[in-house]
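Only one chain is included here, represented as structure tokens and corresponding to the form predicted on its own.
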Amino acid sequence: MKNKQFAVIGIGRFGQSLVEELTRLGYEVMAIDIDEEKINDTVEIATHAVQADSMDEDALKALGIRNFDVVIVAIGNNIQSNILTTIILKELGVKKVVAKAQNALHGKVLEKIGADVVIYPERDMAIKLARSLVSNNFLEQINLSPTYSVIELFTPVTFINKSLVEIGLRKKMGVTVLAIRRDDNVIVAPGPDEKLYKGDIIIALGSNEDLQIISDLD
């Protein structure tokens, strides 16, 4: 199968930790950005670093844009850039276009010029701090939609002997534990004769409403 190759458009702070995750992860990853130094910056890191105007059609043309798997669009200080760059992007038939909205409503434009996933990272990085500064039990965050997410958290002291029916988290508040992490051990899919113990990880699914109110609990 082939090794599924990224491009990142605009390397600021974001962009070139994108890039450098990615290469450890070991893709293949272009950076793009309209600034010679910011691309100087990451030549040694990305498999290729190229300087170009995103809003420049046959820049990207030139570039085999349209080859790579997932593009994103990194730019954040430019709001119109950032956009134009998008539709550019969709109008080449780019197969996955990735766009990073400052705010709500660039995250509406972005999805009604038909962008394929629009994230919040400064959004996203916010909530998951304050739910960590607030919760003795929350560990991580995959935000699955503006409403729903899976949750990676401790087990409540309130939980600790009980099985997953005695709890009721899927009937009471329509939460599903996906897996139980148990030391070295990952029970997927657990029955609902489960017991979750001292120390178990708890990964689970659904409203970010209901999900808020069990990582708040003790």
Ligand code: ATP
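Bear in mind the structure is a predicted one, so any value in this text is a computation, not a measurement. Note that the rigid core is defined as the largest set of C-alphas that superpose within 1.5 Å between two forms. Numbering follows the first chain given and starts at 1. What changes on going to the form predicted in complex with the named molecule:
- The two forms, fitted on the rigid core, differ between the two forms by less than 2 Å at the CA of G15.
- After superposition on the rigid core, displacement of the C-alpha of S145 between the two forms amounts to 2 Å or more.
- The rigid-core alignment places the CA of K162 2 Å or more apart between the two forms.
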Contents of the next structure:
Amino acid sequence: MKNKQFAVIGIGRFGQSLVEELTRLGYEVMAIDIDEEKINDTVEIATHAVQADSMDEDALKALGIRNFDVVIVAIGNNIQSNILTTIILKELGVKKVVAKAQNALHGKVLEKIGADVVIYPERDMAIKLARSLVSNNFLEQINLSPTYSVIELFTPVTFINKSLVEIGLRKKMGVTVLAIRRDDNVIVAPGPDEKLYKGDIIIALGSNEDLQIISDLD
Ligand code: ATP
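Can you swap the form predicted on its own for the form predicted in complex with the named molecule?
Let's see the whole complex now, leading with the same chain.
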């Protein structure tokens, strides 16, 4: 068992997938839900599955919630439960609370009351899907700031068999290639003479505008 311990509160579709994946990755996970049925469904997967109301401070204390490295509030529709649970967790001294927000206002409230990380899974998934549907090469994006990102994309056809300097990626397009993935190999920090071939996956850093241009190329 790896030594980071997680607790997931609210075992809906999102919470359940999270419990499954953390367990698969070899971590100890406690699943908590008010609904006994949800707990029965998780008993086989989670390290511990406990029926409890997360708005009950004493119940959370009794579970030793403070000792978990990360607690994820995955309660969705019930915004009141989600917010109160987050407050209680922070008051009990949980180091890292990750809370799932339903919308921007809810997210703001969660930040104000001390959630360490606020996530918007539905919104983020929709944004990612939309981008991958409209762009030719886009695969994945990590936001570094509101204006800069690292993206993963297929090599556009117009770049094939050309070196980075020939394409002018940095000088003309404002994009820095951090790595190239070719079959099972990764070329890290490629030099200007490195060529791109069909099927290469590029990991590139730049402004969102510049990155959008290269991910939309044919
Ligand atoms: P998903 O989209 O992940 O399925 P959802 O929006 O449908 O989520 P909800 O049904 O609102 O999510 O909540 C997820 C789970 O959180 C449910 O299983 C529900 O029983 C549980 N839950 C709600 N309130 C509490 C609470 N106070 N304490 C513990 N669990 C709770």
